[in-house]
Structures are given as C-alpha cells and as structure tokens.
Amino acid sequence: MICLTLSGNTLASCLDEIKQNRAYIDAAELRLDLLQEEEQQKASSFPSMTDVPVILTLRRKEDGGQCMLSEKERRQLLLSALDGDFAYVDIEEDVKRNDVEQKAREKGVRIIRSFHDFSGIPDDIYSRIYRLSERGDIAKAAVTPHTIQDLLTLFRIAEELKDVPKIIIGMGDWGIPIRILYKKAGSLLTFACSGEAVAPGQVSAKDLKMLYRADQVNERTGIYGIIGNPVLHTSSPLIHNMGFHAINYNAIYLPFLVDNVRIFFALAEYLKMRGFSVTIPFKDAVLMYLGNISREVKQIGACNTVVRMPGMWKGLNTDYYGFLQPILKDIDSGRVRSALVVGAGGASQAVVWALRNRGVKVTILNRTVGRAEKLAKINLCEYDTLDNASKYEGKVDLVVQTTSVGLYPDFDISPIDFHFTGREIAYDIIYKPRMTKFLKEAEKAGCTLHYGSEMLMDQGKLQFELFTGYHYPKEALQNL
C-alpha cells in the first residue's frame, strides 16, 4: 500500500489531503498530535469520512511528534479515537501492555508496533523487529542511514526475516531508495505526502503512483537506478520511467545517493539491478569494478552507463554523445575551432574527448593544476589554472562548465572569473538550474547558450536503448 501521512490540523483539512490525493493512495494515516485540540475530541468520527483504510497514530515528541501529553492523557485521547473505525492503531514499542492494545484487539484493529532511531540504524535491527512481531503485530522500524551499506542492511531485513509482517522506513536523503521500493524490503506499505514531507525523506504519493509505480513492482520488475553525491536533484528518474511507462516495460529507475562505490555495487547484486546511470563523483571510480567496457570508456577514461552482462558488469559512455549533440553543427560548420573547458573531472574527460575527436583546439582550466595536466597530455591539448581564465578572453569559440560549481541549492556561484565577449558559445552541463551563473553572465554578454538540459536528453536517450534495447518513445519525449 501506499499511505498517505495526513498533515492537516481539522479533520476537514485532513479530507481534503486524501480527496486531492485519492487517485495515488491506497491508505491513509491520521496523525492525531498535528490535529488541534478540539479536532482531536471527534477524530473517532473520521474513518467513517473516506473510503481509505486509515492508520490512527497520536506520536510522541520523542518519536518524531508533536504530542506533549502525559503518556495517561496520551492513553485516553487513543482510546477515544478507538471507537471509531481505525483500521490500524500504531503503538510505540516500549509501550507495555494495555487499555488501548486490549480495545484494539477486542475492535479487530491491526496494531503496528513501531520503534524509531533518528541518529542512525540499531546494531540490534533484526532481533528487535522479530521480537515486535511475536506479539502478534506488524512490527515497524523507522530509523535513519547515513551510508550506503546502511541502506543494504535495511534491505536484507527482507532477506532475513522473510516471513514476519514489517513495515521498514527510511528516513531521510539516504533512505528514499527503500521507499519507493518499499516491497524489495518486503514492507506491507510505504508513507507518503501531498506536500511537504512529514517525515524526513518522504516522497510525494503522486510521485511513488505515477512517477515511479512503487505500488506495481514485482520479481519481474528490472531495477535501474542512477548513483552520485548529490544525486537527488537529476532529473533522470523522469526521463526514465516515463519512457518506460510509455513502450509499457516493466521497469523501475530511481536515484542511489552513495558514498562508497563497491557497497554499491554489492546493493547492486543484491537488488540483482539491470544497470544504471553514474554521475559526479563516480564516474572514474567505477571503472575498476566493471568486466567489460566499451572502446569510449577506454579512451575516455570515465563511465556513466553501467549495464548487466552475463556474469559482469560492462561501463559505457553517452556523455559524449549527449554532449556533442546540440553543438555538432556549429563544430562541423568552422563556428566552433577552439574551446576553454572548464574542470578536469569525469564529465570533463568526455567533454574533452568529444571536442579533441572533433578536430576541436582545447585548452583545460582546473583549480588543481595536477589534474588538468594529465588530462591534457591524454588528450593532447593544452592545460592552465582557474586563476588564468582571463587569458582566454576573446580568443576561444566556445567555453564549457563542466564543475559541479553552481549546482542546486548552490544557485549564485560560478566556477570561473570570465568576461565574456557576446562571440563565444556558452555551455553549462549543470542541468539544475537550467540557467546558472555562468550561463546568466554569458547571457548578459549576448553569447549563444546551451543548456545541461540537452545534454541530459540527448545522453539519456542513448542509455534508454542501452538499458531496453528501445529506442526512446516519442510520445514520452512530448511529455517531457
């Protein structure tokens, strides 16, 4: 199921959340400490409002809450609302045996146990959700992860206890993957929002529903992901699944925040995905984790395209691909002889590669000059520091960001001081926001822009047919 946490302070407020949201949800969770105090006397009433089985949950400010009630009052306010049709009551798991366990039983309302650890994840997980279940409940452990290897124990409890009834939450940037894939976890539902996040990391209902059809996976369903650090702001997720919902593949493509690529990797074997997408910082590290790669990747140097082989990973590269697009013509027309690349990282060694094939002049400017350097000499152009970017005014066709400078939230800072002449092309990879300081300053000069947008699409279509063998539908392109 999914389940929408209600965040409104009237019963009214609470209606409309799941009247907006009906067409996602399949449950909802009423939240009995965000409820003013005289909505909280008639929420027995509320179950009957809505055609939802609805979970009755009244948290403690310890638990993530905003209940200041004494834990006599708290029993009382609960036992009140158990006379209306709950269909589940949620009761903390130090909360010992009694009046409103004894009513619940007695109504035939499911009882969810729950624990809950902000800090990270109890080195006791497994032994703690099998002891709420031999009570007879649903167990629930809402805990945080701060790594991936965090994340792979959350996802082995499936694995481990198979046949226990559990709801496993993850809270926060690192546990979104588990829920949208809430049943590889093998959890009973996943908690969503209409709009802000209730909890920390929840992701909207519409989003689990029609974004990434977290309901619908199923043994059969390829997984495909993308892996980075920031990874949560791409946009990659949408081109994806829509384009998977469009040629009606049974599929699922979500992002991994990571900060140790061979756990991924064993996530990855785990999860038995089909392949996924790698950006910054990853696309060089890989490399050594892969069977096979293909003759780009060896020039190049990078990867941002892993797909499953028999018996081994292969890595493959479309950044150059998606990259050269929307500039081939001003290269093959003479517009575009010579380029500044900004930034030596993985997405500049495509960058730099693709012009280099081209017949383009290059010349890389790098804060660590070490860098830039080696990835000259491999390319054969020249190299320099950030600090001389003034150099090269008015005498390159075409300045390329390729620096994760400038990123979301990181709206107002540009990796580079450089005074554009109004004859220069203008390039940002960023694609989040579409128009980033650097680009904004080239506007203001009169420069031709290209956006980190295009590349995406262009790039992402290409890994489209390398993960289904499909060509991307048209159809979603239009939706886009």
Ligand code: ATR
The other form holds:
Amino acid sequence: MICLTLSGNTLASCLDEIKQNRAYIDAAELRLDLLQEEEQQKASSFPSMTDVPVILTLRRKEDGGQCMLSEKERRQLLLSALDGDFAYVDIEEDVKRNDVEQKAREKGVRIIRSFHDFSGIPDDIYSRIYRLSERGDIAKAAVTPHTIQDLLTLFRIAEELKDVPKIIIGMGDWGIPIRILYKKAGSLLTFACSGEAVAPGQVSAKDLKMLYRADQVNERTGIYGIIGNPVLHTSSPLIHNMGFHAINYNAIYLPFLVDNVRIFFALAEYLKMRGFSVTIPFKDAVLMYLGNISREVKQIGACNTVVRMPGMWKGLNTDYYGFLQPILKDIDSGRVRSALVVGAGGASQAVVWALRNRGVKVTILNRTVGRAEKLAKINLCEYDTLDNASKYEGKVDLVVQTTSVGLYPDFDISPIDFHFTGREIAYDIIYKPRMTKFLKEAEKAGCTLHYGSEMLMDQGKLQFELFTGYHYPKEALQNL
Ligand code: ATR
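Same protein, different form: I have the form predicted on its own, so give me the form predicted in complex with the ligand.
Complete assembly follows, chain above in first position.
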C-alpha cells in the first residue's frame, strides 16, 4: 500500500489532501499530533468521511512528532479517537500494554508497533522488529541510514525477516530506495507525502504511483537506477520510467545516493539490478569493478552506463553519443570543422573525444591549464587558458561549455568572456537552467543554440536501448 501521511491541521484539510491524492494512494495516516486541539477531539469522525483505510497516529515529540501531552493525556486522546473506525493504530514500542491496545484489539483495529531512530540504525534492529511482531502486530522500524552500506544492511534485514509483517522505513535521502522498493523489502506499506515531505526523505504519493509505479513491483520487476552524489535532482528517473511505462516493460528506475562504489556493487548484486546509470563523481570510479568495457569507455576514460552481462558488469558510455546527436548533421555537412571546448573536467572528456572522433579540430580552454594540456595530449588537440578566450573569437564554428559554471542555482554567470560573431553554434551541456548565461550571450549575437537537455535526452535514449533492448518509445517523449 502507498499510505499518505496527512499533514493538515484540520480534518477538513486532511480530507482535502486525500481527495487530491486519491488516485495515488491506498491508505492514509491521520497524524493527530499535527491537528489543532479542537480538531483532535473530533478525530473519531474522520475514518467514516473517507473511503481509504486510516492509520491513527499520535506521535510524541521524541519520535519526531508534535505531541507534548503527558502519557496519560495521550492515551485518553487515542482512546476517544478509537471510537471511530480506524483500520490501524500506531503504538510505540516502549508503551506498555494498556487500554488503547485493549480497545484496538476488541474493535479489530490492527496494531502497528513502531520505533524510531533519527540518528542511525540500532544494532538490535533485527531482534526488535522480530519481538514487536510476535503478538501478531505489524512491526514498524523507522531508522536513518547514513551510507550505502546502511541501506544494504536494511535490505538484508528486510530479507531475513521476510515472513514477518512489518514496515521498514529508511529516513532521509539515503533511505529513498527502500521507501520506493518497499515491496521488495516486504513492507506492508510505504509512507508518502502530498507535496512537502512530513518526514525526512519522503517521496510524494504521485511520484510513487505514477513515476515509479512502486505498488506494481513484483518478483519479475527489473531494477535499474542511477548512482551519484548528489543524485536526487536528476531527470533520469523520469526519462527511463516513462519509457518503461510506454512499452509496458516491467521495470523500475530509481536514484541511489552513493558514497562507496564497491558497496553499491554489492547492493546491485543483492537487488539483482539489471543496469544503472552513473553520474558525477563516479564515472571513473566504477571502471575497476567492470568485467568488460566498451571501446569508448576505454578511450574516454569515463563510464556512464553499466549493464549486467552473464557473470559480470559491462560499462558503456552514452554521453558522447548524446552530445553528438544534436550537432551530427552540422559536422557531417562540414558546417562544424573547428570547436572551442570550455572546461577540462569529467564532463569535457566525452565531449572532446566525440568531436575528435568525428574529425573536428578542437581547442580546449580551461582555468587550470594543466588539465587542459593533459586532455589535449590524450585527444591530439590544442589547449589554452580561459583568459585567452578572445584569441579565438571569429575563428571557430562551435563553442561548447562543459564546466559547472552557470549551473542552478548560480545561473547568472558564465565561465568565459567571449564575443560571439553570430556564426558560431553555441552548445551548453548544463541542462538546469535550460537557458544559461553562456547561451544568452550567444543568442544575443544570433548564434544557433543547443541545450544540455538535448544531450541528456539523447544519451538517455541510447541508455534505454542498452538497458531494455527496445528503442525509446515516441509516446514517452510527449509525457516528458
Ligand atoms: P565535472 O566532472 O562536472 O566536469 P570537474 O571534473 O570538477 O567536474 O570539472 C569542472 C570543470 O569546471 C573544470 O574544467 C573546472 O576548471 P578547473 O579545472 O580549472 O577547476 C571548471 N570550473 C569550475 N569552476 C570554475 C570557475 N569558477 N571558473 C572557471 N572554470 C571553472
């Protein structure tokens, strides 16, 4: 089940939240502690106002809630709310058997026995979950992974407790994969928010249902993803999941925040992942774990696509292909014979290689000239410092911006001071924002522009083919 955590402070606003999210959810959690005091008193009427099963929760401050009542008052409030037809009630692990539990059992309300750890994963998590489930209740552990190793540990614990009715929540950004793959973890439900997250790392109900189709995941679902740090801002989940939906392919693609590539490979084995995308800063770091690499990866020295092959992982590069597609005609027609590439970092490697591979004369400009020199030597091209940019005005057909300068949120800066003549093609590989300062300058001069979003889409399309064996469906493009 996808369960919406209601964040309203009145019953009416909570109902509204359910209405807005009704198409995406199977249950809702009424957080009594977030309601105004007079509304709390009327909570028993809530379940009959909606058609979804409702969990009753009155979360204490120390467990991440707002309730400051004494335990006695808290029990009273829960008892009176239980007059209503709640499907579940959340009772914390340390609360002794009491009248709330008794009333719930009498009424056939299922008990969720919960514990929270906002600092990490407790060493005794396994035995605690097991113990909580012993009386036939649903055990709920909301804990905080801080590393990819922690996330792997959570998945392993979930597997060991396969037959135990439970909910395992990974709070914060590191826990997002186990929130999305809740069915793989054997959790009864996952908690979602309607917009703003109520708890750290929550994913919206709409994304869980429509983007990830988290409730459709089954034994046969192929798992794909993207690794990076940071990674949660990327558009790749949108591109790939929309593609899967359009061709009815049973697969899911999700973001993995990673701090250690070696351990991620262990997680990928554990989840039987079929492939994943690689973004900054791991495009080099993955190389040593690959059993097979393509010619492009070998020559570029960076890998952005990893696919499973029998007994090994294979690394490929679709960045160079994605970069080339929008300007391929111009290169083939001879319109682009020379290029200035601004930047000599990771992103520049694939760009320079792609251009050189097509016979374009390239000059690399970089703030740190040593890096430009190194990349230029590998790819047999020229190099210079950024300060000399004006030397190349009017002398090149294409200017490519590959640095991180101008990236959201610092979008009003450009790495070079360059006067375009208007004849150049200007290409910025930054896709957020679409229109960078660099491109604005080029537009003013009347240049043809190419955007990072074009490269992103084209590299994603080829990646989709490598992942699935199918062309990227046209129908999916309309939804992007
Ligand atoms: P990525 O993998 O995103 O390319 P990177 O390898 O750190 O990241 O490279 C970033 C690129 O942006 C480099 O070319 C870097 O120039 P330096 O090699 O001199 O560091 C460039 N860059 C970053 N900040 C810059 C700035 N403020 N001005 C000019 N260039 C900058």
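Whichever C-alpha set is largest while still superposing within 1.5 Å between the two forms counts as the rigid core. In this text the structure is predicted, and so the values were computed from the model without any measurement. Numbering follows the first chain given and starts at 1.
Is_shifted residue 404 between the two forms (CA, 2 Å cut-off, rigid core): Shift of 2 Å or more: yes.
Core-aligned C-alpha movement of residue 435 between the two forms, 2 Å or more: Yes, residue 435 moves 2 Å or more.
Core fit, then residue 27 C-alpha moves 2 Å or more between the two forms: Residue 27 C-alpha, core-superposed: shift of less than 2 Å.
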